[in-house]
Each structure stands twice: as C-alpha cells, then as structure tokens.
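Okay, so here's just one chain, in structure tokens, the form predicted on its own.
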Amino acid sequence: MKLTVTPGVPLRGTCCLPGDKSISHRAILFSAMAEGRSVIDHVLVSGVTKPLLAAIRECGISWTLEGERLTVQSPGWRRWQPPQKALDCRNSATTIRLLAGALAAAGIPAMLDGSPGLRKRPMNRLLEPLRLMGVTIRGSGDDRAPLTLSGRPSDMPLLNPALTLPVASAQVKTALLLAGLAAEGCLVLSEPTLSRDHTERMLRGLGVKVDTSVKPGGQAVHRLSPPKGALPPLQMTVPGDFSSAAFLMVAALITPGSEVTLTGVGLNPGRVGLLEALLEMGASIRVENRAEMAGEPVGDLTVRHSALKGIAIQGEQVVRMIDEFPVFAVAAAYASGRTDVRDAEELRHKESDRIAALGAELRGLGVSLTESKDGFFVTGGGLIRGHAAGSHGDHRLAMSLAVAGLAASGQMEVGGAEMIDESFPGFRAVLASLGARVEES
C-alpha cells in the first residue's frame, strides 16, 4: 500500500487515539494469566496484539471481541496447556519477549517464532537471565528466534538469582517479572536506568508486592514477592497511546495554522521524554484535564504550530523516547539548528536499523542527517521537498515519513505504508479528519 501526502492544509480538530499498544499487550497477557473473567476496553486490536491474541487461545483461553472490548476467560497461568503448534509472534517482538516470560511461568513446552524480521532480533539479553532462573530455553544459531522452551514439573518453582539488565528495556524487564511470578522467593532485578514501568503498575493493581527503588546513580532495583494464589481477573481501559499521539503533535507543530487537540492520552513518566523533548524545542503544548485510568496517569494535549530549535538527547531521556526517535528526527529536520542524539544505539535493533532507515529516507528529503553509532545529529531548517519514499518493513518510519511530507515543499509518496496497521490502525483517516489530504493506493 501507498500513502500519498499533498502539504499545505493545516490541521485543526479533536480526535481520540487508539488505545495504548503497551499496555494492550500486558492488558491482553495479565488477563490470560490471571484466574477468571476479565474485561479489558478500548484495547489496540492491530497487527501487533493479533498474534498474542492468538497465542493464548493456543494455551487454552479463551476470549471474544466486541468492537474494543475484549474479554477474557482464563483459568490462571498454573492452568495454562501446551499449545500444539509453534506460536506465530509475526513481526512483534514484544509478543515473543512477553510470552517467553510468561510461559517459563506456566511451566510448558513450547515454540515461539515469527516473521524473517523478527528472526533477525536479538534475544540473548532476554534467554541469558531466564536461564539463570533455571529456564530451560533455547534459541536458534546465535540466541534468536524460534524460540524452543521445554517445560518443567508444576511443583518445580524457578530460581531467584539476583539479575542485572545491561541495558534498561520494559519488554525484557516485563518478561522476567512475570517468570517471576514462579520463583521460589523474591525475585530481584536491577537495570541500568527506569524504563517504563507499565507491568509494574498492573502487577501492584493485582495485588502482587512489587518494590522500585532508584539508587542516586539512576539505577533501578525492582523486588517482586511472587504470589501464593491465583491473580485476580482485571477490570480496565486502555488509555491512549502516547506513541500514536507522537505522530499528531509533531504533524502539527510543523504544519502552520495548526492547532489539534488528543483527548485521553496517555501519560506515564516512562513514555513522556518526547512530549519533554518537544517543549525543550520551542513547542507549544498544553496539557489538561489531567486523571488517573487503570493505574496510568492521562491527559488532554492541545498542540499548535510552532518555531522549533535544535536540541541535545542523551542518556536516560533515550529510554523514556526510544520509540519516538522516528517522529522526532522529522521535528528535527524543520528545526533550526543542529539537533544531536546519542546513547541510542538500541535504535539499530528495532523492526528496521532506524538509525540507517531514518538516514536513508530523511537524506533523500534534502534533510541534513549524519549518522553515528548509537544515534545521529541533523542541522534542521532547510528546505524539505517531497520524494517517494519506503517504510523499511517500521510502521513508526512509514508514519513518520507521511508525517514529513504535511509541511514539505511537494507531495509526498510512502510505500510499504501497510505496515502502519502494526500499531495505529486508522491513522490515514485520523489525520484526514484533522483536515489532512493523505490518500492510499
């Protein structure tokens, strides 16, 4: 599929977002492990919560779909069956993290795959620690997927050894608290700096003892108390998610004559380096009505045209924007001076080596970008023409790209724009209600 973007119409208007792909995904999973009937609304149905979906139902629970509420019936994570086929995590590797936590917890046989891309991402930070845990895992070649788990005894608790992340990640995070949901004791975690803390917010509301604290260096120490029954069933909405939201501010802060509106959006300290990022640049954000929903702090962005300028990102504030980094180099490029980013060389392991991906594309707009190892700096302000551009196989890259051509000097092509569905369905006709004209072939 292909998107293309005719620049010059500001963008006006309210919308609502799709609902937050992170917490959907531990939405989906806590009330798969969870023991009873759980009722999950605006949950994110899309190319990266499908496969976990199908997933549980392959462990044995089940659930039904109406519209954006999703219910579930589960007989708890003690209960869960070997599923008979190897489970299909597509192109999601929080699915394939998520699950192999949750699995080394049940106990079971299994096999996780997925598509080539995902085959390609590295697992090893995840397989080492599980390991240590007593996990019998193993990974294809060098520690990538398929994914082969063997199971163990139901009275055969894991191991609690003291674990270290070298690197601060939520979905590798997630996926040893919930194996710790079998550990013999507490289960101890320290990563370098707080990544988002999502899970921990859920498993606190399901009543598990669940202990952060952040030493004066930043790092985080996580203690969980696993539980002696079963995890009661949740009762929640999604709010909406900030990723998505990234895409709608950053389109009208460089569009002139913009001023958008994003209700329910939300707002954890985790995910907000980007909305931090943005009001350091010169943007004109305000954030109202502010509340509290499932555990999650949310608000109203209003968000209008604006002067930016460059800035420098580095150090903790990469983990709480490393998903944005796509939109935010799109920000950077109709900024004034140089913005430079180091410290992000995760960024080369995502869907696509979106430092390289971003490089590529954002050059051949005419934008100033030069790469380096672990991030890149571009001098914004120049003159950002239209171009037929590709997606890499990233869903952020393709909207991001779509996003750069509102405010370019000519009409903008992206192809492989499909894979937009992976985490913003609808995300044409979202910014065709804002006034944009954004069609697909």
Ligand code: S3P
The other form holds:
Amino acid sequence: MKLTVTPGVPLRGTCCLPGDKSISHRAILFSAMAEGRSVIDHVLVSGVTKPLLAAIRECGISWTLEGERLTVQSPGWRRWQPPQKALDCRNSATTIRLLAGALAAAGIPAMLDGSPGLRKRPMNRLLEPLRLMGVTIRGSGDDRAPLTLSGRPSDMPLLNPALTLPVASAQVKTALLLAGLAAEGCLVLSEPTLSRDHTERMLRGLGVKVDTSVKPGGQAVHRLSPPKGALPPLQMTVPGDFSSAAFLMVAALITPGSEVTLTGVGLNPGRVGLLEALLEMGASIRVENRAEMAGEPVGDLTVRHSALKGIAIQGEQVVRMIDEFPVFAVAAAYASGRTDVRDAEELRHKESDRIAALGAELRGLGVSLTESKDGFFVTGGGLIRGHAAGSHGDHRLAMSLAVAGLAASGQMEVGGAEMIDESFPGFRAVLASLGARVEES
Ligand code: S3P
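Switching conditions: you have the form predicted on its own, so give me the form predicted in complex with this ligand.
Shown next: the complete complex, the earlier chain at its head.
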C-alpha cells in the first residue's frame, strides 16, 4: 500500500489517539494472567496486539471484542493450557518477549515464533536472565526466535537471583517481572536507567508489591515480591498513545498555519522524552487538563506551527523517547542548525535498523543526515523535496516519512505503508480529519 501526501495544507482541529500500544499489550496479557473477568476499554487492536490476543486464546483464555472494549475471562496464569501450536508473534517484539515471561511463570511448554523481521531481533538479553531464574528456554542460532520453552512441574518455583540488565528495556524488564510472579522469593532486577514503568504501575494496581529505587547514577532497582494468591481481574481504560501523538505533534509543528489539539494522551514520564526535546527546540506545545487514567498521567496537548532549532539528545533521555527518533529526525530536518543524537545504538535493533533506514530515506529527501555507530546528526533547514520513499517494513518510519511530506517542496509517496496498521490503524484518516491531503492507493 502507498500513501501519497500533498504538502502545504495547514492541520487544524482536535482528535484523540488510539489506545497506547505498550499499555494495551500489558492490559491484554495481565488480564490473561489474572483470575476472573477483566474489562479493558480503548484497547489498541492493531497488527502488534492481534498476535497477543490470538496467543492467549491458544493458552485456553477466552475473550471477546466489541469495538475497543475487550472482555477477557481467564482461570489465572497457574491454569494456562499448553498451546498446541507455535504462537505466531508476527512482527511484535513486545508480544514475544512479554509472552515468554508469562509462559515462564506458567511453566508450560510452548514455542514462540514470528516474522522474518522478528527472527532478527535480539533475544539473548531475555533468555540469559530467564535461564538464571531456572527457565529452560532455547533460541535458534545465536538465541533468536523461534524460542522454545520446556515447561516444569507445577509445584516447582523459579529461582530469584539478582538480575542486572545490560540495556534499559521495558520489554525485558516486564518479562522478568512476570516470570518473577512464580519465583520462590523477592526478585531483584536492575536496569541501567529507568525504562517506561507501565508494568510496575499496573502490577501495583493489582496489589503486587513492586518497589523501585533510582540510584544517583540513574540505575533503577526493582524489587518484586511474588503474591501468594491469584491476580485480580482488571477494569481499566487505556490512555491515548503518546508515540502515535508524536507524529501529529511534529506534523503540526512543521506545517505552516497548523494548530491541533490531541486529547487524553498518555504522559508517562518514561515516554515523554520527545515532548521535552521539542519544547527545547522552541516548539509551541501547551499541556492542559492533566489527569490520571489507569494509574498513568494523561493530558491534552495543543501544538502550533513553530520555528524549531537543533538540539543535542543523549543519555537517559534516549530511553524516554526510544520509539520517537524517526519522527524526531523529521523535526530536526525542518529545524535550523544541527541536531545531534548519541547513545542510541538500540535504534539499530528496532523494527528496522532505524539509524541506517532513517539515513537512507531522509537523505533521499535531500536532508543532510550523517550516521554514527550510536546515533546520527542532522543539519536542518535545507529544502526537503517530495520523493518516493519506503517504509523498510517499519511502521514508525512509514508515518514519519508521511509527516515529512506535509511540508515538503513536492508530493511525497510512501511505499510499504500497510505497516502503519501495526501501531496506528486510522493514521491516514486522522490526518485527513485535520485537513491533510493524504491519499491511499
Ligand atoms: C516497549 C518497549 C520498548 C519500545 C517498544 C515497546 C514496551 O522496547 O521500543 O515499542 O511496550 O515495553 P525495548 O524494551 O526493546 O526498549
């Protein structure tokens, strides 16, 4: 599928975002692990959450979907059924990593697989600590998917060694905390800096004792005490996805005459690195109606076209905007001066090698972007021409390129745009509702 973007039309109006991808994954999985009937509103039903929904059904959990309302009925994670076939996680690293942790807790044999792209994503960062906990899990080749879990006797708890993660990863942290529910004592887990903490918030909301302390150097240490009883069912509404809002924020900032309001956007401190970066670049963004939803901060964002200037991003801020670099690079291309990104080697392990893919695609639009091992720099302010660009199989790259087209000097075509359904079904329709000229073919 191809998106064709005709530039120069101001974006104006108000819209709400689809449910947060990270929180939807957790809400689906935690409902399956809880005992009883959970009801989740505004859940994201998309390319990356559908495989998780299919997988929990294979484990004996029933659910129904009515629009964006998901109702899950589960006997609890201790009574999951061994799936009779390999669980296809498609392109979703969150699905495979979180499920591996939940299956490790359940102690049932299972096989997890996915798309050729998923088979390239690193899994050893998860398999090594799971093995230290006593989980028998095998990867293929150098510990990539498919993953095979052997299961264990139902009365055998997992071990609770002190675990130290080499990279800050909320997916790995979540998987290990879920496995920790079946450990024989308190699980202590450190990550180099605090990654998004949706899991900790949700587990606390379910009555699980999870304490987090952040040391002066930024290292975060989590302590989870496994509960004796079942997890209670969930009743919650998923906040709007900040990572989806990011595309509309940058779209409004770079397109002259724009002013858009995005309502009910999740503002978890571990997710809003891009908001801070854009404000530092000189963006006009107002945050109003701050509230709490499902234990998460939310608010409305009003974003106006602004003259942006280049900045430097490094260190812990990288973790708090890890999914936003494709669209951040677009903002940098439209900003005056130089923008530097360092400490971001993780970008090479996402849905695409985002440093290489961004470099190739943005240079194709005439942007001056130089890659480094752990980041890139952009010299902004030049002419950005419309062009035939490709998604590299990466939903966030596809949306970023479409956004870049809104203020380019000519029409932009983005191929491979069907990937957008992975995280933001309705992206084109939302842009069109704000006035943008975006055609699908
Ligand atoms: C996610 C964590 C991040 C992020 C991904 C979703 C999550 O991945 O990039 O889109 O829901 O926990 P890492 O844990 O690999 O950093």
